[in-house]
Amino acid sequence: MKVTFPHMGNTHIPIKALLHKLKLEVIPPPPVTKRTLELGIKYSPEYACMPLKINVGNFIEAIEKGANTVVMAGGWGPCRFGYYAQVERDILHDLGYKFDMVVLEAPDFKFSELFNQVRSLAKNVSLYEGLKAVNFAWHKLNAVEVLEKKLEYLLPRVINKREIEKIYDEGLITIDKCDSKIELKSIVNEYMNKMEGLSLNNAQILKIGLIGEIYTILEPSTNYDIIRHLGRLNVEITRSIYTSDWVNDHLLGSKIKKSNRKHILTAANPYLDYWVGGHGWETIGFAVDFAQRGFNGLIQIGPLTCMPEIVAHQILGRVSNEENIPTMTLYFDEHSGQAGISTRIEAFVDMLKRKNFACTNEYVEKGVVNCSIT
């Protein structure tokens, strides 16, 4: 059995570790490239959202490298993600590709069910070995996110932005190769120290909350690497979704680490008090939370035609007005252009800088007391 899976940001690192520890031969999908998307566009329905098209391209490229088993997540509710696995399987079978697809359903708070599904892939692995594999993958996931969050914080603050990105990329590669928890801790400390050792600038730092659909937030190829782009503009990004939080909240019953999910949904209630599929409810909750924490602005991102994010988008205008926080929404598909997206992002950041500057003591002393821009 040669196993592959979808590419989504840096999640390939812990997923590959998990499957290796389950004694499976793993063929990770190559990083998402122009060819990946072109393959997905060519063979997927035109109206399908961008993540499905990328998944199709992922699987074709992995099968070309020898994969014969595709592991795909299942889903439920209004979001079309619940149909991805079946649609992708039928597309690839119609193209003549021979493979097996294993769909892992992720029932809330029932980790035992998901664990049994994962373990069924590796029939020669004991229960103890399976638990060790999950534990190691969890530690790898957290190691990756420590570096991700450190980059989000430091990239806008360091002078040499290319250097910190280089250190970060090297850190991810080293974490990916690591095979023990002891070594993993040492690697994280090493690269954290390297990142923290860089000289800082004196630039004005804006804080923007990045909210929206999970795949578009986590996979840089779908959003033109928006986090790094904003970091280079001296903007600190905080995401509404980190993979470890999703795993903790939806698979582990919030038992591994403290969860803020209840707080986020409570924050959303004055504007949206029910689940609309995907991450639409959380998008509104985090928008309110970020506003109340004093963020300078919000950027909502998602694939074009994403219903949950369209619902959230209709409500964000009210959130912006009542919570006094500027918002911008960006939808992505294969027709999106780097130049157009960059122009919109830079214009939004420029507006936030002017708003922030207008609220300084200098302007207040001049009589400019109403400094709100929505």
Given for the second form:
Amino acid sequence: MKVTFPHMGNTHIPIKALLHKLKLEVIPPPPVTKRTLELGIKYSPEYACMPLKINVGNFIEAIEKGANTVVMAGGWGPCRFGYYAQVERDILHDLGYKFDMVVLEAPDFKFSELFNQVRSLAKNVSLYEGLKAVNFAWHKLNAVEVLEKKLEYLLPRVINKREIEKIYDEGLITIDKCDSKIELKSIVNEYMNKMEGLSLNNAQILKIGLIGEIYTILEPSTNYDIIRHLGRLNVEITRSIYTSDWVNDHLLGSKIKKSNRKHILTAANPYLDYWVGGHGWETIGFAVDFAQRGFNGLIQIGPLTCMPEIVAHQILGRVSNEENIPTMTLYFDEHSGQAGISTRIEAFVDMLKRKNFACTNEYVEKGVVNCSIT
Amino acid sequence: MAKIGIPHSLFYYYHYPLWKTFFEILGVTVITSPPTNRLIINKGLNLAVDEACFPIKVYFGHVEELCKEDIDYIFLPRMVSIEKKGYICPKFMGLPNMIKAALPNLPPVIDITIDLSKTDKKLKSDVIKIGQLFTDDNKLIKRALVAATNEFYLCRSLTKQGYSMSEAIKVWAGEEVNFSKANDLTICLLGHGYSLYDEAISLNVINKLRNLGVRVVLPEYLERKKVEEYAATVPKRVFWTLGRKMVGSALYSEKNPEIDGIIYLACFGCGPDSLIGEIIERKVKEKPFMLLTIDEHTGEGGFMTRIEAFCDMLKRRREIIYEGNFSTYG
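Could the form predicted in complex with the partner chain be shown next, to go alongside the form predicted on its own?
Full assembly next; the chain just shown is listed first.
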């Protein structure tokens, strides 16, 4: 059994570790490229949302590399994601690819179904080994996230932005290769020190909250690497979604670490008081939370036609007015052009800089703000 | 006497008789917005975000139109689920909040949450709470609810005579509705009721087909039990109520010898439709199937051409029945 799974940002590192420790042969799909998306677009329904198209591309490329079992998550709605696996299987089978699909989802009728699904994957390991594998993957996930957060904080602050991105990329590769928990700690420390050792600039830093749909936030190839793009413009990004929080809240029952989910949903209440599937409710909750924490602006991102994000988008205008925070919404699909996206992001950042940093001579001289427009 | 406004849109086409009867027994006057017209559509387009689907945009227009009337309450139910373990769509779940965000000066809103996904007990108590806004007589409220449910089923039973839901509501209200009973061809027309039965959204596709001599079979006309049976044949239960009805109806129509072809009317940007259309297209292989996508830019000419071509193709196909018949899926 050669197992593969869909990409979602850096989650391939912990997932690979987990499957590997379950003594499965893992063939991760190649990184998402233009070809991946093109394959997906060619075979997927026209106005399905973008993650489905990338999934299809991922699976085709992984099967080409020899995978014969696809592990996919599922769900019971109302978001479309719950039906992804079914449509993807039909598409790939109709194309003539031969593979098995294991869909991990909370069961409709019997809990034993989920147990059987997991069991069918982890045939060769004992329960103890299984738990150890989950533990190791959890630690890897956290290691990756520590680096991600460090990059989000430091990228706007360092002078040599190319250098820090290089260190970060190397760090991820080293974590991916690492095979023991003790080694993991020293790797994280090593790369943290390297990143912190770079010299800092003294620019004014904008704080922008990135809210929206989980896949577009986590997967840089769908959002044109918006986090780094903003970082290079001296903007510190805080995301509404970090994978470890999601895993903690939804898979581990908020047992491993403290969850602020309740607080977020309460914050959303005056604007949206009902669950709308996907991450729509959280988007509004985080928008209010970020506004109250004094962020300078918000950017909402999602795939085109994403239903929960459309609900949030409609309400975000009211949040923006009443909480007094500028917002921008970007939808991504296969036609989004890099230049257009850059222009909109840069214009938004310029607007925020002008709004937040007083037009004093000091800043004009430093080039932080440009006040020449009358 | 209190006046309550109900938008002439979305679940109006399924539940209007129910709410009208309920409120009128309680002594409340029910006021609806006019049927969708270009003015209402334009209002909706201005209010809603661009990415929302067409019927949702139209709903915004209806609510704004209703606000002009002299009403004491506006009725905007939150449709989460109308059956166990099934949902409508995320947009419906957030609709009252979307409306409130776009239209800040609404009259008092009655937003009851209709969620039968787990239990129906909560719904009954919620409906009684709404009734208590207008009367203290709990017995009257319960009687009104029973009567309303009966009227709802009565109206729905009219669809078995070939009426569409919007026509059934007219007949139920005492109007006379005539339509051509020609049955040269029989086509199963699928789609979400709120787009199919709204003559402005669907570009009056039902009557266009009837005028071409087609007997139109709508999802409500098909036998419920059979539809469910066929819907259960897909590997995973479809968790959108309307979507599952579409899959079941399409698969049932494929096996039903009376029906010559299937047309699916989808709205651009509709989440469930994007996957349901795909599933039906891949499963229905023995009968011609056409997917029509509509939005606010749909031109009537192009639409008409496709329908006519489809009907001509069905007629020609019927005449040439031998092994060299063209396959229906290319």
